[in-house]
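Just the one chain here, the form predicted alone, laid out as structure tokens.
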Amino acid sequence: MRILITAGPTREAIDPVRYISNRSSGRMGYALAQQAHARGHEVLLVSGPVPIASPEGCRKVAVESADEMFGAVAQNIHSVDAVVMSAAVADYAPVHTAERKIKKSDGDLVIELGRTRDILAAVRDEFDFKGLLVGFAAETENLRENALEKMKRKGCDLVVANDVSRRDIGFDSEYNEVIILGADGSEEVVSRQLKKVVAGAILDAMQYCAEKK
């Protein structure tokens, strides 16, 4: 398969030196890219800013903001068979970005935030992508319920859910523990493992799903 994988966080600029971001390390998406390439798939990695070496054999498009990631996905989506949206894209970004560093003052600073464009929702609704779509649900509560709702709302074939309130898995960790949910009602729990092992389980589920489509 030709697979597009998004990975890492996005950075939404406040001024030239400050930004809003999140704790995503990019390790899960990079592990998916590495394992997919090792299995013979052609991989395009759309990555936010992370201090990780580019996976060998994969084509990488580096982006910074949610808007840049949206554009990179839109530009490349119709050349692939499957899309895996593992990036932690900012839901909100500053409405106005200062051209110069904002200087400290005596008063409080209020930053107006606006919604970013929903890349996962756009895959079906705007880009009209017909291939295999895998979403990620990073949750702190009601893990299964929120992931199932996201799968239905975004038109995913699979959703990978993980609990990001835990410090021993997920963000900033070499390990993950996930539930892989399928639109066909399938469910697989992958207990705490190195992210490269979890990536293998996700790719197995993708292969099974692709064979049924």
The other form holds:
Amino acid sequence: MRILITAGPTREAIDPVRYISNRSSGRMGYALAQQAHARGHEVLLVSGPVPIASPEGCRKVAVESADEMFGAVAQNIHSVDAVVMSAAVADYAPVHTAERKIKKSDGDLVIELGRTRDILAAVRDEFDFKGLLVGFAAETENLRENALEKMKRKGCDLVVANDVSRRDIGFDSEYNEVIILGADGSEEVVSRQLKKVVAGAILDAMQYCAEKK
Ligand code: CTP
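Okay, that one was the form predicted alone. Can I see the form predicted in complex with ligand CTP too?
Then the entire complex follows, led off by the chain already shown.
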């Protein structure tokens, strides 16, 4: 399969030196890219800024903001068979980015934030992509229910649900524990494992899904 994987956080610029971002390390997406390549898939990694070396054998497009990530996905989606959205895309970005560094003043600073576009939701609605679609759901409560709702709303074949309130897995960790939910009602719990093992389980689920599609 040719697989497009989004990974890492996005950075939304406030001014030339400041930005809004999140705690995503990019490790889950990079582990997926590495494992997918090892299994013989062709990988395109669309990555936000992370301090990890590019996985060998994968083509990488580096982006910063949610808007740039949207553009990179739009440009490449019709040359792949499967899309995995593991990036932690910012939901809000400053409405205005100052051209010069904002100088401090005595009062408070109010930054107006506007919604970014939802890249995963656009895959079916805007890009009309018919291939295999895997979303992630980062939740701090009602993991299963929220993930199932996201899967339906965004037209995913599979959704990988993880509990980001736990410090021992997920964001900023080498480990993850996930539930892989399928649009066909399937459910697989992958208990706390190295992210490369979790990546293998996700790829197995994708393979199974692709064969049935
Ligand atoms: N996602 C995306 N573009 C966005 C926001 C999210 O592509 N602007 C994708 C993520 O890559 C992930 C999925 O949507 O695959 C779910 O992301 P998540 O942050 O869990 O949920 P949201 O849809 O942002 O909803 P909420 O923040 O309300 O939980």
